[in-house]
Each structure stands twice: as structure tokens, then as C-alpha cells.
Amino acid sequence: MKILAKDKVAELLEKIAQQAEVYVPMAIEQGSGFYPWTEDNKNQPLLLDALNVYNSPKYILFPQTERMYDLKQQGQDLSIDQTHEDSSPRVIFGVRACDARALRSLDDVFLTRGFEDSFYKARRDNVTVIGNACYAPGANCFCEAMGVDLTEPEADVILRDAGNDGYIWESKTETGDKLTRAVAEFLNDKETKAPEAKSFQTQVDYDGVAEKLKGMFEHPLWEKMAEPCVNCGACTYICPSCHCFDIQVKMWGDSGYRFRCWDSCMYAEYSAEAGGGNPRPSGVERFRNRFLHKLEFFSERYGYSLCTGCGRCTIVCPAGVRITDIIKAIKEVDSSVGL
């Protein structure tokens, strides 16, 4: 098997960075996330040994603010002057299984069912994902319950921490094979063993929840569960798989540009209609929609939950709302009540 020595990681990143933008999990100031491997960042702590980072790699494929195209207005006519599809090669290094599953969900949303988002596709077609297998779930992790194998991130290459022996380097795709050949000088042949995965501290049973929710749209459970929620939207912005967005335009005279930016289904404006109506005017209705989307609607359309079990929303929620508690409540409730 191929082994990457831990003291060779920086050199390997330097090699890859000669041909592509490289994003790595690291700590910068008071936060952590996937940041570019640049001269300014190279001295920051790499977090390959950390369970996960605060911000997921979602923004690399789906930027928080994205300029789409420039436009010009001539009387009643509007013409597109330039599009901004970014096909620069990128490598995301050290992605945990929960975040890798989130990238798959973005692929399904933006690239399947008869429509391809050209802006997302330009990035996705030129991204190589290097996963980082987990073996010690954290206190808020529950990815296994959501159908994610923590030791098998959906990636082009998987790293497995073998302690002092280094990282086992396992190519999983043709893209991974190509990268492996490009960095062969940093990989040694050696037999070693990956660690055994530890048990999850957070236990929750998602089986049957999506089906049960089909009969719970009007259930009083939602009012009770939504009581502490302040609709701040923090959960949607920290989530690696949430993908609500808004599209707006900026004009100066007869020239301008259109851009899109992240939005949140927890905000009243998101579902507001031009005529003044709103199908989800209250916080309870927006709360219900978020969790139905996570646990039922997405599963009906794509065959798996939109929640990846990373636990970030639990960590950032100022009101103590836990999606695991909601799943448990749904499992226990009488779904015929309130119908």
C-alpha cells in the first residue's frame, strides 16, 4: 500500500499547489475551516488530526457570494456581456466523510434531474477531493445514523491515519490515480494497518423517519419543537449541505452584474412572494420546512437524507435546538395526532 509520511505533507501540498489551488483544514485566528494553501497561510496550524473544522468546504464549490455574469441595458433590451464560470483546478485536502457526503448532495442538486448549473459544474468538473477517514467520532457526531460511513469518505483519494507510520494513501477513482502518479515521489510502499473505528457517543435512529414524516405535516409536534428557535439561520449557514440561495442584480447606469448568494429558509423573506403573500409566514412553519427538507423531502427525491450527521448545527445553535432530538421525537410520537 502507499504511505504518506506525516513530515512530507507540507511538501506534497507544495507540489500540488504548483498545478492547482489547494484547500486544507486549518486554524486561522479564532476560527477553523478549509483555507487556501498560500504563502500567507502556510504557517497556520494544519488540522488533519482534528475531528473536523468549523466551516465546511461547501463554499469552494458553492461560494457564499458568486458573480454570475455582467450585463448591459440598451433601451428595453438586456444583453449578457461576460459570464464568470470558474473552471480553475482545485484540490480539497482532508475532507471528512460527513462533508464528502454533503458535496455529493450538492452534486445531486446542481447537476441532476435534467438541469445542470453551469457555474457549479465548472468548479465541480475541476475539483479533486482527498478524504480523511474518521475513526474516533466526536460528542456531537452521528453521521453513521444518516447513512454515512465515517471510514469511507466519498472522495478521489482517502487518507487513513496510521499513527507513526503516516497516512495510508488509497486512490479510489481515475482522478485519484492521476493525482497519485503526480505525487508519487512523496509516497512509499509499506504495509501497515488503519485503526479500529470507535463507537459513536451520540446515538439516534433515523430508519423510517422519512416515511413517517409524510403524515406529520400538521402535527402539533412542530409548535413544541420550534418554541426555542429564534430563526437566526445560523444552522443553515454552518451546514455543509444547505444550499438555499438568492439571485440579485446590481446596476450602475446601463451596466451591471447579476450575482447569487447564500440565503436561508429560516428567513421570512426567503419564501415571500412578489404579490405580498408568504406560504411560510411564521417561525414555526419555517422551522418545520427546514427539518422536513432535511429528513423527508430530500430523501424522497434523491434517496438519502440531506443531513450528514456532522453535528455543526447543534454546536452553533444559540437556543439549544438539536436535530437528533427532533429525530428521536418523531420516532416516538403518534403520527396520527393532529390529523
Second form
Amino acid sequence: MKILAKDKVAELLEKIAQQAEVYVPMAIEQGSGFYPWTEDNKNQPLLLDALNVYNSPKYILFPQTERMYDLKQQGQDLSIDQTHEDSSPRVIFGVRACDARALRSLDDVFLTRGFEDSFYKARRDNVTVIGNACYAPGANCFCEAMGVDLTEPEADVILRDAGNDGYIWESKTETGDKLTRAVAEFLNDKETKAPEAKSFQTQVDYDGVAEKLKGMFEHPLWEKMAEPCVNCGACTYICPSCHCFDIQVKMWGDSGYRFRCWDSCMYAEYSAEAGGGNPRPSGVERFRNRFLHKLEFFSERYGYSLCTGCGRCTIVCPAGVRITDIIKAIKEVDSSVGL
Amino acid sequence: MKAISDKIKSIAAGLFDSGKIDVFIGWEGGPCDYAIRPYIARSKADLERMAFNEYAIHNSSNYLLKLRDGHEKIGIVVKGCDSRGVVRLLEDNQIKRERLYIIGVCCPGMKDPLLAIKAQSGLLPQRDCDNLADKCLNCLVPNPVIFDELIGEQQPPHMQGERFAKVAAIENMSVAERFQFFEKEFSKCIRCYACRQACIACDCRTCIYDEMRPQWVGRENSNSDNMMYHLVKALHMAGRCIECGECERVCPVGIPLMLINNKLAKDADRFFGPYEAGLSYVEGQKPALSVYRENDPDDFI
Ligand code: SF4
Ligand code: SF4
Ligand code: SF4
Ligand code: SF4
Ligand code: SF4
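Take the protein just shown as the form predicted alone and give its structure as the form predicted together with its partner chain.
Entire complex below, previous chain first.
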């Protein structure tokens, strides 16, 4: 098998960086995320061996603000000057299984069911994902319960941390093979073993929850569960699979541009209607939407849950909302109560 | 803390029994100490779930906003900072004093549950979570300023050292340095608005950032829109911020928002004072910048 020695990682990143933008998990000041491997960033601590980073790689394929096209207005007519599809080659290095699953859900949303989002596609077609298998899930992780195999990130190459022997390098796709050939000089042949995966500290049972939720739109449970929530939206922005956006415009006189930016179903503005109404008048309806989308709607449409079990929303929630508690509560409650 | 927790529950039980309250705002215990979270009990039976411990840091007064349109009589537990939030809501006519039964807790200082959950999450980086939370280390008013009943011994201010030392350091920068400093900080902002939602002084029904026609503040994640967001929020906070520190605590990217709020408190006091937001409640009282006077001394307009 192919092995990447740990002391070769920096050189390998250097080599890939000659051909593509490379994003790696690192800490910058109090935060962490997938940041570009640039001269400025190289001295920051690399977090390949940490369980995960706070900001997921979502923004690389789906930037928080993405300029779409420039436009000019002449009288009643609008003309589009330039579109900004970005197809530069990129490599995302060290993605955990939960986050790799989240990328798959973005693919399903932006590329399937009869519509291809050209901005997403331009980025996606030129991204190589290098996964990083997990063997020791953290206190808030529950990806397994959501149908994710922690040791098999859905990626082009999988790294497996074999301790002092280095990372086992396993190519999974043609794109992965291509990258493997390009970095062959840093990989050795050697036999070693990946560790056994430890068991999960957080146990939750999602089986049947999506189906059960079908009849629970009006259930009194939502009000109770939404009570601590202050609708801040932090959970949606930190979530690797939340993908709602708004399209807005900036104009100066008769020229300007359109851009899209992340949006959150936790905001009142998100569901505000042009006529002044709002079908989600209070925080409870917004809260309900988030969790129904995560646990029911998406799974009805695509066959798996939109929550990947990464645990981030629980970690950042200022009000102590825990998605695993919500799953448990739904599982246990009598779904006919109050209907 | 156990004693305080028991006391709160027994007072609340009495209030439910005597019909003095219909709901009770406090905290719900979780699977571990730091998993405590705000809770609204609707009956005496719900009190079973309630708890109070050294992680009960959330500003409980924020939860009054969820009940502002109702008529329920509300029991609420407040620490020093939370009590100032209650004063702000009273001043802004968001809730009536008659609806409230306030149980004050003289606050020994809290730990930050967000730092605690991060510390055991496996995600990096982490910060030391054993100390008092930053907001508590800067607290001057740990004892409730408004209450119907008080629990615990009066506490001395937890703040050590010079109150505006950090603000002075920023004031001493050149304009260019200062701009650079804030530009760098605000460039990290992901515009999640957690700082707004956690804020008790942000009690407007329609927030300016949610206005679409016209849209006052752009939604791009860019230096100019981010700067605009923070400038507008700062000006709206002047004379209203009670320095509870929740905004800075909940910010997922660690922006030092209290620097701005402390500066505003300092200036509101200096230019419009003597004034300190939410320190006591007098019926009809308004915050420093909420009064219109024809003979306003400002001649710059
Ligand atoms: S992070 Fe917590 S409080 Fe904020 S919107 Fe999400 S669930 Fe609600
Ligand atoms: S909902 Fe929470 S646990 Fe699930 S993927 Fe999003 S951030 Fe992770
Ligand atoms: S800020 Fe003051 S009153 Fe509020 S929790 Fe901290 S020490 Fe207690
Ligand atoms: S601005 Fe921050 S410190 Fe001031 S009242 Fe709001 S949340 Fe508290
Ligand atoms: S909480 Fe922090 S990141 Fe979110 S909008 Fe406020 S300053 Fe920006």
C-alpha cells in the first residue's frame, strides 16, 4: 500500500500548490477551517490530526458571497457583461467523512433533478477531495447514526492515519489516481494497518424519524423544542450542508452586479414575502423548518438525511440546542398528540 | 450553587401555587453541567427539569421577548447582567412591570458553556474553560438591580484593573491603525447575526438589517458591508448596551465586540451623562439617546 510519511506532508502540499489552490485544515487565531496553503498561511498550525475544524469546506464550493455576473441597464433593457464562473483547479485536503457527505448533499442539490447550477458546477468539476478517515469520534459526533461511515469519507483519495507509519494513501477515483501519479515522489510502498475505529460517545437512533416526521408538522413538540433557540442562525452558517442562499444586486447608477450570499431559514427576512406577509411569522416556525429540512424533507427527496452528524451546530449554539436531543424527542414522542 | 438552584425552585413552586405566575423563565439542566440552557416552565411540574449552576450564563431577560405579546404573568431568575436587561425592556415598553416577578441571584460569576463544550468536542483550537467567562471577569454589576426577591450574598464587582484600559489602547492608536485593526476584525465576521439575536438591547420588531425596501445594509460578506453592519449596530447600541457581554460570547468567530460596546458606554456617559444603561428602573425613564428635545445642545446638524 502507498504511504505518505507525516514529515512529507508539507512538501506534498507545496507540490500540489504549484498546480492548484490547496485548502487544508488549519487554525488561524481563535478560529479554524479549511484555508488556502499560501505563503502567509504556511506558518499557521496544520490541524490534520485534530478531530475537525470549526468551518467546514463548504465555502470552497459554495462561497458565502459569490459574484455571479456584471450587468448594465439601458432604459428598460438589461445586458449581462460578464459572468464569473470560477473553474480554477482546487484540492481540498483532509476532509472528514461527515464533511465529505455534506459535499455530496451539495452536489445533489446543485447538480441533479433537472437543473445544473453553472456556478457550482464550474467549481465542483475542478475540485479534488482528499478525505481523512476518522477512528476516534468526538464527544458530539454522531455521523454513524446518520448513515455516514466515519472510516470511508466519500472522496477521491482517502488518508488513513496509521500513527508513526504515516498516512495510508488510498486512491478511490480516476481524479484520485491522477493526483496520486502527480505526487508519486512523496509516497512510499509499505505494509501497515489502519487503527480500529472507537465507538461513539453520542448514541442516537435516526431510524424511522424521517417517516415519523411526515405527520408532525403541527405537533406541539416544536414549540417546546424551539424555546431556548434565539434564532441566531449560527447553526446554519456553521453547518457543512446548509445551502440556502439569496440572490441580490448592487447597482451604482446604471451598472452593477448580481451576487448570491448565504441565507438562513432562521431569519425573518428569509421567508418574507413581497406583499408584506410571512408564512413563518415566529421563531418556532423557523426552527421547525430547519430541523424538518435536516431530518425529513431532504431525505424524502434524496434518500438520506441532510444532517451528517458532525455535531457543529450543538457546539456553537449559544442557547444549548442539541440536534441529537431533537432526534431523540421525535423518536420518543407520541406523534398523534395534539393533532 | 445547589442551594441557589433549590431555592429558585422552591420560590417558583410557591409562585405557581399562589397563582402569582403562569410561566417561569430560568434554566433547564442537561446531560452534564455545561449543557444547562434557558428554559420556560409552564407549570409547577416543569420545575423538575430546572437547574441553576455555574454555567447559567445566558441572558435570561432575552427570553422575555418571546413572551412580550402575551398576557402571562412571568416569574424570572436574573443575575446582575440579566437584571439590567429587564430594565432595558421596561424602559423600551416591551413588557410591563406588573407582569413580572423577579428573583434576583447575586452572581458569583459564571463559566462559559460554549468554551466548555468546545474543550471536549475534539475540534481545535480550544481555549481554557476553567476560569470565569470573559464577560464575568469584566462585570461591575453582579448584583441584580431590580428584583422582588433576592438570593445569595452581595458580591463585589468581578472586574479587576482599569475599566476602560482596552478601550484606551484603541483610542491611543492613530486613525489609520484603528481602521486597520477593525477592518481586520470585521473581515472575519460571517454575518450570522448571533450577536444581534443574543442581545437584549436589540429588541426592535423589525430590524434594520432585515429591511428589504429599501435595503439599508448590503448582505455581501465584504469589508464594506461588514463594516456597515457593525457601525450601524454600534450606533444603535449607544446608551442602550448594558454590557452583558453576550454578543461577544456567542460570536462564533471571536470578534472582540465588547471593545466597541465599552467605548460606547464610556462616550454615552461622557457626552450625555452621567449615564450608565439599565442600572435602575424609574417609571418613564428613557435611555440617554432616546429623548428628543428641541433645545438639544448638538448644533452639528
Ligand atoms: S445556533 Fe442555537 S440559538 Fe442559534 S439559531 Fe441555531 S438552534 Fe437557534
Ligand atoms: S445539522 Fe448540525 S450536526 Fe447536522 S450536519 Fe449540520 S451542523 Fe452538523
Ligand atoms: S456578567 Fe456579571 S452578573 Fe452577568 S453572569 Fe457574569 S458575573 Fe454574573
Ligand atoms: S451589545 Fe452585547 S453587551 Fe451590549 S447588551 Fe447587547 S449583547 Fe449585551
Ligand atoms: S456573531 Fe460574530 S460573526 Fe456573527 S454577525 Fe456578529 S460579529 Fe459577525
